[in-house]
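This document starts with one chain, in the form predicted on its own, laid out as structure tokens.
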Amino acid sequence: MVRVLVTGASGFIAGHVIRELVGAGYAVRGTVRGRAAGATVAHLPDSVELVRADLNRDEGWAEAVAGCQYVMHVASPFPARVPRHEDEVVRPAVEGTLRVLRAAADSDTVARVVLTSSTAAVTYGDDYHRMPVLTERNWSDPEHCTAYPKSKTLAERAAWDFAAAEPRVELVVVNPGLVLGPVLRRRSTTSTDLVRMLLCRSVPGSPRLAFAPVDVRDVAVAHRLAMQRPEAAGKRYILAGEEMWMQDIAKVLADEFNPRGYHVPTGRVPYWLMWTIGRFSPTIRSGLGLIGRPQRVSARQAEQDLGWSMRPVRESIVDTGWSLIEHGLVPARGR
């Protein structure tokens, strides 16, 4: 049976690709980085097999990769607040990608390595305002990031210039945008925590933030699909649907969740107003940055060599949702 290593596997996509790649037949080892008990795994397949590897550290990631045939690197930090300093969120990204690259290139079995990276590597350039769409063709310059798109931007970079260099690793890079759908434990990600928020109306409304949704299920098929597929090696991937402002998340939400006793704030918060809450939330204090800036890409690439799609975005807002309070990470109302 071909071997699979899914780097990071107790994370949100991770746990998704797992259950892809577990029903496609399979065999799966995933890296945690400490001892692999309790809720942090307890909803991946049994027949995962457990191992521990650290990014910060290079013990562990030989014995990880040994017997597998390809590589999934979906491991990475995403904080929900600014840390005190990038490198701790750079530093691990960069040289935990390299650690993982070496360890396949070294090994006699890896075949392909899959590279969860960000449309963050994309959409923080220069020409992000003067480009309609942008495409696989753009990069995010590390001078105009913050902590986490500069993790992102330089961690690919990284991987594509060391693919470059050592003919031994066929590299694949994927780019989702703001990954919702279903968590699968009791554990908000950051990126689910918008919707969290809104139902738990934690802000007051929506600023003028911009968002390009894709489902976690669709990343996951995506991930197999890039790993599976020839064409697909030396490329990158975008993985996001179209642009769609945070009031508009918040229509879908009310439309689906107020009926049922929830009370979704639909209105329009102003900058400054972000700014004082800011002050007591770092999880809006992350974001202000982020006000009115655009987030048009395209998934044409994907579609048309992987065959990929994605479902409608109301369903995958929805489905969040759902599972935010299954999880009790939202009181649960009237249903």
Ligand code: NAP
Second form
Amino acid sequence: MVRVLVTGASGFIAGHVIRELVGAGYAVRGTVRGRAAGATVAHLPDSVELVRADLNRDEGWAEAVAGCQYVMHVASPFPARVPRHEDEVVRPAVEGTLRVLRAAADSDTVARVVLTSSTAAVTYGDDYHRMPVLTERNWSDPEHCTAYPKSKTLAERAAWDFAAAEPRVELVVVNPGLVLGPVLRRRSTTSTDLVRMLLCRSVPGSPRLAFAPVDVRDVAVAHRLAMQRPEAAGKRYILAGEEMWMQDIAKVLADEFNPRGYHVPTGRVPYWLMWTIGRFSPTIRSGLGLIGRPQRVSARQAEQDLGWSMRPVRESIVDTGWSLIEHGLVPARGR
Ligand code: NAP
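Same protein, different condition: the form predicted on its own was shown, now please give the form predicted together with the named molecule.
Below: every chain and molecule of the assembly, starting with the one above.
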């Protein structure tokens, strides 16, 4: 049986990638850091073998990749708040990626590594306002980035540099946009938190923030295709739908959930209010530069090369909401 290592098995996207791989007949080994308590991995299929490895440490990675033909490197810090120091995010992202790639290159078995990067490594350049749509040719400029996009940009750059120097292992990179869709356990990740906050009305409305959403189930399929398709070697693939403003996401949620007793706010939060709150909140302050900024990216390359397609975004948004309710992350009010 072909064996695949998936890093960060406890995570939102990794859980779906693991399900997709097991469903397609692969044997899966997953990494967790520290002591993975039962609840963090209970949603994974029983057949998954779990091993320990931390992106910040060398130990465990050689054993983790041993006997695997493929590696999906999904793990990376994805904090909801701006860290005290960017190194808390950037170091595990960059050094962890290099640890995983080094272990794969040193193994006798790994043929290909699929790296989960992000549109955050594409859209933070100074070219965004000149281009109608950004593609895989565009790169974020780390100098224009806050900690998280910087971590994704530098980690992906480091991975391509590594692959150029070590051609024995093929590299494929996937760059998802805002990943929505059903959470598999009682934990909301940074992207699904957008839906949780709107459903719980913990925000008064939507600042003018743009996203390019994609469904986690489609992202999982794309990971599998990126692993399987020979022609994907050496390429990066944007996985994201059309630009959607936060207020539009709120309206989809309001249509579905407000008739069921929820009060999703559909108004706009003006810039001056964000600016005022930003004086007290470093996280809001760091996001002010994103207000009004477009998020137009193209997934055409993934569609053409991988035969990949996306489900309608409305389905992803609504399914996120229902799964948050099902797992008790949003109070139930009856269907
Ligand atoms: P998530 O649920 O927070 O998953 C992150 C995973 O990384 C968790 O398993 C976490 O382990 C692990 N991790 C973090 N720091 C680690 C460390 N030092 N050592 C080992 N493992 C570590 O977030 P996600 O949304 O699934 O994100 C997964 C990947 O997709 C990330 O690379 C992220 O940048 C990328 N991505 C996400 C989105 C999105 O919208 N969600 C969009 C584009 C790209 P613990 O459970 O132990 O914390």
